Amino acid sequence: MKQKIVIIGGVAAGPKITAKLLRTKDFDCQIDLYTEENLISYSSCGLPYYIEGLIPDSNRLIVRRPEQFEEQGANIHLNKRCTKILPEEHKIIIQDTITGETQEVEYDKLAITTGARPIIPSIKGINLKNIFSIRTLQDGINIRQKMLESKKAVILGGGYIGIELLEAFHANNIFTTMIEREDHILSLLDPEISDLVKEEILAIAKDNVDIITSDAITAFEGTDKVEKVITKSGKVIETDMVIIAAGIRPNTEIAAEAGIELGVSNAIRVNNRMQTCTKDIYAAGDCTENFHLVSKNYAWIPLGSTANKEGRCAAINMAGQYDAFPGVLGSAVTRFRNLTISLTGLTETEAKKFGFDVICATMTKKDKAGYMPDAANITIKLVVDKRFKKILGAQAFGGGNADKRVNTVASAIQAEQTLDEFLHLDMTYAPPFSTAVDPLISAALIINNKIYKN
């Protein structure tokens, strides 16, 4: 008898359960996915270089469609939202955003793959034209309409999305102002590299761009449409667009209301297996929380990447086989022109925090042979605790490949090497790729230095 499966939301973590269903064998299933996009599978992550102009179509950014899942044999429901879950009855109710009719839907087991939304802060003029917030395709589209007609943006929120917002904005001479109520930037890195990586964005970007930091928007002005930004310091900063990049929000919601148990941030708690903690019901993506591999603890650390993993793992086990996801290390990267910044597991401020005994190097070193002519600096830090030499984390930024250090560095910590087995790894060399001793071995060895004394 089929397994009737349903999917609640697009984008990635939904698509990726679909497809690997639909690819499971000596499964037999009728799979619906209800979305209340008119889109199932495009790359949210791609939007800033869409509007960058990097990408010339948006329509490259749309993954799958629709009708490719159908000629699979996966029904797919566009605009259409999940307004209820009745786990006892097995059943879901189901808004047309159209036209507002609403169906049961009964299911075997389910998905729930929400994902989350932008946080849009209760300012005064919020909704005055020209105030945009990012997260769909069609936000892309529109922001790049207006970027092409503007002369000055501002974009509230310097975290990743922020940054790349910036990178955007810049490439096509659009002045830009970031603000930021924290005292920095990406408060995902520690202070002093947070710092660093501001100063080197600022030189990048010579006079189009001013970062604020220590401030907030307190009312947006204009008749119609924005035309200024006040801030609780006084400062009056005239423009022609706003991007709202204040983070996001899990949409649990309608879990909550149905008894599933939230964690963190009011993320869906899952286990290992994707399952919550009510009978088969699973979640994964961006909605979910996650185990931290080095902390032990759970954090919402919301990914394109995981969301594409944990679908996996939810698709396996939700065709009744096995698989485990074992968590994160909230890995991830950003760059502003030709500034990558990465990073990995804990930073030195998080370490602390969880209790670790932290000892820490941080060292700028060329990221190949300094007589190559492309060669150019990274800067690194690496935490380790210091008691069982365990490496905790690391944070990377500068003009060369800081991300593959920061890989490597993932690699490690998920083997649970001890420093004195990373010091000896075998990594490549040759001068237009590493220093014969790389960045990353001399922060392990200044690291060794201190612990030995040597």
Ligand SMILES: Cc1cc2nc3c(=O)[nH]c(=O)nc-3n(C[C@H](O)[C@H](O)[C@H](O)COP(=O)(O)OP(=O)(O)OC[C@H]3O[C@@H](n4cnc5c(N)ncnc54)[C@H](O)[C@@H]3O)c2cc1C
Contents of the next structure:
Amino acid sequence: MKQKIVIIGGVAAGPKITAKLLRTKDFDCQIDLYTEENLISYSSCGLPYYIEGLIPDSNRLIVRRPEQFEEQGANIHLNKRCTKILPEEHKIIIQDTITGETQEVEYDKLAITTGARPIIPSIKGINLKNIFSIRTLQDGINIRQKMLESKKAVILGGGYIGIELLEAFHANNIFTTMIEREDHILSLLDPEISDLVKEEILAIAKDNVDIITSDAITAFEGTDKVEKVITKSGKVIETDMVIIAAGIRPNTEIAAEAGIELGVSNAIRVNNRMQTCTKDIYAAGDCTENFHLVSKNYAWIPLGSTANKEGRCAAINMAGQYDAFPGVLGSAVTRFRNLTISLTGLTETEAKKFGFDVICATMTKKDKAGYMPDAANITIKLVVDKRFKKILGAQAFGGGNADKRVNTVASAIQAEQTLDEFLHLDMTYAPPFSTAVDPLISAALIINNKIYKN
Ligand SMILES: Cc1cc2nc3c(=O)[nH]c(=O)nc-3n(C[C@H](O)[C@H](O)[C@H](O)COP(=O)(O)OP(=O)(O)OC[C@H]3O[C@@H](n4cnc5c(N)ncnc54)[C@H](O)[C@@H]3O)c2cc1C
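Okay, that one was the form predicted alone. Can I see the form predicted together with the named molecule too?
Every component of the complex follows; first up is the chain already shown.
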């Protein structure tokens, strides 16, 4: 008998579930995807590069259009918000965001992929015009439009999205001030690493970028549109626009109201098959919490890469087959111009918090043979557990392929390699790509020497 599969949310995880189910043989189902937006399946990750102008047309960020799914047999319902989940009755309530009309929809299996939304701090003047947050394709279009007629901008928040927008504005010659209330930008990194990254960014962009840390915005001022930003320390910064990049929170209110268990950061708790604690309800993507493979604790690390993997896993299990998603390392990469910043696993700060006996090494070296014309510095910090000699995490930044090194560490962590095994990795080398002893192995050797007091 045809199974009724209903999916709520249509950016990354929802379309991934749809696509995988459509490809699944021997599973007879009717797929209905509901989204409150007027489009589906686009790359939020590409928004900063669209704003920058590297991608001339926002349509290029659309991965699949509703018609493509419909041609394959899925039903895509745009402008439809799910307002309630009724697990006992296997029903959800949908409201049309244009007409306000509501309808009941039955499901055999439900997938919640409602993602997350930006945190908007309650700061005086927050509702003035030209203050933007960034999440949807339309947000990206609005920001680019305003940026093109601006000379000055302020970014609230020094996370990776803030950094990517800083690049976009810098490239468009907009004088931009980033304001981070914590002592360091990029709080995902260890403090001394994020300070080095900040120095590098300022060295690249000192003419039109300012980064203020340990200071918070207390008010936005202007008659109708934002004209000034006031900070706690008394700074008054004139601006044409403001981007709020103060983090996100999961869209899990309807799940919580339905009694579906939440976990860390109010994200939905799922097992490794993406099942929630409620029968026949699955969840995937930014609305779910993650199992961290190093700390062995739950964490909330919302990323597009994870949303896609979880979506695939959810679809396989919803189709009655078996797949298990082991968890995450929080591997991530971003950039500011030609500076790549990447990390995986635990930082030293986090590792100590989880009680590991930590030993670290930070190594700065050329990313390729020093005589190559484009050789650039790369800095790698490796975090190792002294007791079991297991690699816990890595952070890297530099002009070269920092992410290549971090991805190598991610593989080593997931393979549970010891430092000894890691040191003997047979990695590639030729002068345009690396040094004979890769900077990553150099960092590992320093730790090895520290442990064995060589
Ligand atoms: C600027 C930016 C850059 C990023 N860069 C990267 C990157 O480089 N790498 C990376 O891995 N990740 C990146 N991310 C994160 C990545 O975009 C997200 O992890 C990914 O979009 C999560 O997908 P999702 O489907 O789980 O949720 P979302 O993308 O949040 O989509 C959820 C959808 O569900 C809809 N919805 C919510 N509630 C309801 C409801 N009740 N009824 C109907 N519909 C509902 C929402 O409107 C939304 O359309 C970036 C994000 C942004 C904003």
